[in-house]
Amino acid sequence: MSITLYNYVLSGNCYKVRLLANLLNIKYETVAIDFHPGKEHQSEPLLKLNPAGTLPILVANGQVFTETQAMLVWLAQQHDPSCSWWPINNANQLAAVVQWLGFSSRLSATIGELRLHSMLNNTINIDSAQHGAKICLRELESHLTEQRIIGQQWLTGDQPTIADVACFPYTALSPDAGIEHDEYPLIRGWLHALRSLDNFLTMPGIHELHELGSTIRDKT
């Protein structure tokens, strides 16, 4: 099976796909895209694949996927025989996963936009994005608190799903957008749990646990 990811290494959405592929031991190829400053994602060849001019783009056996959530669903459906990452045999949990995939889009639209502004000086409504980002993190912290009360560590159950993968990157990267995790102990624990998974994959700004410990010690 041929899988190709058109990828920008600093993109949180591209990272979601790389992370899940790594967690599931999926072999794939990447094509590095000059997102900034080259704007290659808006070039004619890339627009033929994705008229929206966004990344990531996933091509699998000739089929083109241009929405990150669809890529996560496809990868889990095709490569997870246990059906734990995409729980198709549990209607209630599956619906909850879909809800959190929607929530991940809110993280992208708030924390993700703030991060782009910080990195590339994009023009955004900073106050609105910061307000929305903090609402998202409070909502996530509240839900993880409820999960902890019933003895569950993950967003929709006692095992991680693509919902956790989808929400992880921009939550973990929120310090890049000027929003720290000090007020969110359950979020910190959830981020730690994800970093502890076998085959966890890093990206710039998201460290492995041993690297994270070194970073914290260096700051103290």
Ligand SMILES: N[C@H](CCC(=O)N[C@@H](CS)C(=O)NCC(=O)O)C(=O)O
Given for the second form:
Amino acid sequence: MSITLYNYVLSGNCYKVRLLANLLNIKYETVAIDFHPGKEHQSEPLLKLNPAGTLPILVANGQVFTETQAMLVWLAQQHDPSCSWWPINNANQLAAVVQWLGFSSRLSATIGELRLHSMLNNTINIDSAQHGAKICLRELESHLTEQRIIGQQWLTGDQPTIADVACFPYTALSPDAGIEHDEYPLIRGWLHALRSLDNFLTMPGIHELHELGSTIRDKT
Amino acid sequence: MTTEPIGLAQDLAPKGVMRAQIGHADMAIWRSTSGVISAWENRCPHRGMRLSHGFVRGESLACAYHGWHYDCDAKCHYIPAHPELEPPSTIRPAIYSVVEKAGIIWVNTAGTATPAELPDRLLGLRTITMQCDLSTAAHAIASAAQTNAALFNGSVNDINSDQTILSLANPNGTDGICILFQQPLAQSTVIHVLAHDSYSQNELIAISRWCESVRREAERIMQSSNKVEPAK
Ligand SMILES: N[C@H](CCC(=O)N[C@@H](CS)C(=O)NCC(=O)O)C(=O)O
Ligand code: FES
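Next up, the form predicted in complex with the ligand, please; the one we just looked at was the form predicted alone.
Every component of the complex follows; first up is the chain already shown.
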């Protein structure tokens, strides 16, 4: 099986794919794309693969995907025999997962855009992106509150799914867009839970909970 | 200075770090792996990094910047760049008195924390931040209590005279929910909502959504009053 990810390290969408692949122990190749300043994703060879001129692009056994959510579905469906990350055997939960995949696009369109603006100075409508980001984070916080009331820790149940993976990066990266997590205690707890999973993967701006590595010294 | 509620105890799990502000005091509150809670000035004695960005390592908080480790007594006991050095005992952030009672974390920035007396059998529901002042929030809560007969009987009581703790009775007339106001910041009011343990899960969800409606209403009132009377 051959899987190739056209990747940019600072992209939150590329990170979703790398994160799930790591969590599920999937081996893949990467092709590093000079997104900034080279704009290589908008060069002719890349536009042949993805006319939309966006990253990530995943080529899996010859099939080309240009939407992150499709990549997550494909990876989980191929590599998760327990069917917990993409719960095809439970109609209600499966629909809830797709609902939160859709929500993750709203996070990209608000927090993701604000972050690109503060990193690359892209032109965007800042007020409307900030307002949209606040609406999204409040909705997520309220949903996690309701999940806690019914005794569930993750977005759609008591196990993480690709919905949690899809919503994680831009929520975690919101401080890059100028939005701190101070107002959102349940979001903080959920981010912490995701970062505590086995085989969690970092990216610039999302470090490990055990970042100091061998220098950790507990006072005993 | 009084003792202020700054969060629900269950929202700060072991290994968790959070930031809270009371008036001009900016603080990092963290819980060690074994469960010990501490509230410190949010400023690393080394170069002033916010300690709320730090990481919990067992029974220490490590600053995110250069990794200085502080133990639960706030004493710096490890500097990664000088592992052999025993740091002077004077290196410590300012500490505040913090206690947990009735599912709430209480902090006093100028004295010993003495939590308010609350009715029994309340459980933490959620903390919610509203972009409005305290009186607008209190007003929106009082009017919303009248219109939700399934959850509340409409009566709103001040538990203390300064209106920083309100209780709304449930339809049987007994304790329903309790709302604690944290000393407001310039732009926002933080409330902590506790609910009686007799509410069902569906009722708790309804109360959580009621809080969101209250917030939308309070922020609408605030926005329209800002239009009439520009902020000073
Ligand atoms: N195809 C969509 C959108 C992906 C997307 O917007 N990616 C960003 C990078 S994170 C991008 O390539 N933007 C193009 C640009 O800014 O030039 C998806 O996979 O969710
Ligand atoms: S600023 Fe905290 S360790 Fe340097």
